[in-house]
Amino acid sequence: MRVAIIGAGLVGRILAWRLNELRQGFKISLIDQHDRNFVGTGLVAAAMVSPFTEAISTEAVTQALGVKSYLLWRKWLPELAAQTASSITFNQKGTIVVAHPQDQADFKRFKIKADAMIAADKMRSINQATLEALEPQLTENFNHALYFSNEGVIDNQALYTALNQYFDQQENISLIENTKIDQLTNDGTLKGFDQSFDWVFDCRGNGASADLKDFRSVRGEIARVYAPEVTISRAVRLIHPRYPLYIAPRQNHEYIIGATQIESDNDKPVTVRSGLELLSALYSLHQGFSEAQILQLQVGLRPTFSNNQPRIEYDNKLIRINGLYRHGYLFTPTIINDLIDTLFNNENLT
């Protein structure tokens, strides 16, 4: 069975990997307009797998999809690491949610929604003593918090590197780089390719905007910093009325910081205003960040439909997967797993 996957972002890569793991003789062509080292949206991300904290500010379906993805990542990442003799960190220490004294009204509203949506064993209020035991450096500015234990953060750079290694090892997977495909038909043919395909999966994200209705881009900005004076081991979310902040820890005192969600398809560099707001909020969380070194300021455009929910469209031999918004790592495993199960009726996917 010949399969073409157009777009080698997070969704395309995971789809190629999981299809190949079915061991059913697929011949997979993974095609992208950039080379394998292009820094796309999947790399301009904190890669947080946070089904509960995200559901509070989005929709209930976020929690259901995210919980399943969390469990799939726990199984899949060790498999991929073993297949490629690589190391892919999946920090599963949970998420801490805090707010400054002047923002306690917003914190209380967040907690009320959390109490209504989240099971008691997935979230708990913690006092300063418990916070001290979990994240001692946060007690310099905060005396209470919410703790969501079943959430995590993936090292997305290590994940992409491992997937590249995996594709290179597989004779039946062709990673075709620097090849742009604009027009897709539903009959299994691709312009510039002699052979036809049994299935064509459109995973182009923003690259498919001309072919989709009700579609837009949402600009996201992140900073990667090296902060030797900071030791925070869990994901942290700061409740704020203007720029809610999240921090995703990496190894060796590196942190990914994000906050901005701008309705724009402008992918130009981070503005001074956005950078100041982002880094000011970071400094307010812990003063040790004042001496942090800014390693990167990056911009990514997140493919989004009007309801901010992912969508799969079936059209004969063409299947479009798009609209994951800022939930790529939260939704991708579940979407891919269920899609493959639907198409090939294989009960042993997980």
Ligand SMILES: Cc1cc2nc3c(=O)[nH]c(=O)nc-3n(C[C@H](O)[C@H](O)[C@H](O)COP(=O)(O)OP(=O)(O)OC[C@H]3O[C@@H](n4cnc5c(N)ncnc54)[C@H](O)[C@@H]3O)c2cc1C
Given for the second form:
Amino acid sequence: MRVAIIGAGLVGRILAWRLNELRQGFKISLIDQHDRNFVGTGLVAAAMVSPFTEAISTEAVTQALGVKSYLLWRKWLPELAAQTASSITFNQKGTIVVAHPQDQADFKRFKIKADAMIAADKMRSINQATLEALEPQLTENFNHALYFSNEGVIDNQALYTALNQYFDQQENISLIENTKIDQLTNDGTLKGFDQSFDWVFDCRGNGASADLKDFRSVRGEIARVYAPEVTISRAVRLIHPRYPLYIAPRQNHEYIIGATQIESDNDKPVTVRSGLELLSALYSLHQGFSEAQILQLQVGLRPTFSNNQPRIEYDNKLIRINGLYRHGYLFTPTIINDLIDTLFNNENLT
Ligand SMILES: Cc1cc2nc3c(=O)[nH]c(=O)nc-3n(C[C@H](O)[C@H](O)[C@H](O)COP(=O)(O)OP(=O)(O)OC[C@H]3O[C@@H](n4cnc5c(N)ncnc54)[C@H](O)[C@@H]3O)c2cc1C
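Previous: the form predicted alone; requested now: the form predicted in complex with the ligand:
After this comes the whole thing, all chains and molecules, with the earlier chain placed first.
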């Protein structure tokens, strides 16, 4: 079968990889308007896999989809690392949630919601002694926290690099770069390609906006910093009435600080205001961040439908997968796994 996947972002990449792993005999063309090193939304992302903390601030369904993805990542990432002789860190140390003394009312509200939604073995209140044992540097400013042990953070740069390598290794997968595809039909033909396809998957994220109803982009800005004086080993979320913030740790004292959430499709560079908000909230977490070096300030657009939920649309040979919003890493494995399962008669393919 010949398959075209338009968009080699997060969803397109995972789809190409999993289709190829789960079924032999596909000839896959993975097509993107940029080259393989372009830093699009999927690479700007903090790549946290946070089924519980995200469910509390979004919708309940987030938890079920996210837990399944978390388990799939645990299985899939070591397989990909072994196949490509690479190392893809999946930090599974969980998430700590804190708030400053003046924001304890918001912290309490968050905890009430969490208590109602999250099972007791997935979240616990921790005191200063436990916080000291988990993240000693956080006790400089915080004497209690919530701890969600079953959440993680993926090194998405390493994931993309390993996938590039995987695609190069597979004779039946062509990664076609710098090729923009705009007119998608449902009959398996693609402008510029002689042969037709059995399936065309539209995974263009924001690039598909002109073809989708009730679709919008939500701008997100992050800072990447190098903070040699800071040692925080797991994801941290700061509850704040105006500037909620998270830190997603990477290797060697590098941290991703995110993220703004602005209803806009403007992908121009990070504004002074957003930069100040992110960095001052960061500084309030630990003083060691004051000497951090700002490596990058980056912008990504989250592809989003009006209900903030992902959507798969089937139209003859054209299948559109979009609306991953702020949950690309949290939802994509489940969505792709279930999609392939559906396409192949509900066999259990995990
Ligand atoms: C600041 C920020 C932080 C985030 N943090 C997290 C997080 O911690 N956890 C989480 O789960 N999610 C997070 N996300 C969300 C996640 O990044 C997105 O949900 C995900 O990237 C969407 O994947 P996608 O493949 O649909 O789109 P993309 O990753 O944007 O990929 C779309 C691809 O299609 C290509 N394309 C577009 N138009 C065309 C065309 N006409 N022809 C050919 N190619 C085309 C693009 O070049 C791109 O490569 C974050 C997002 C942002 C912005």
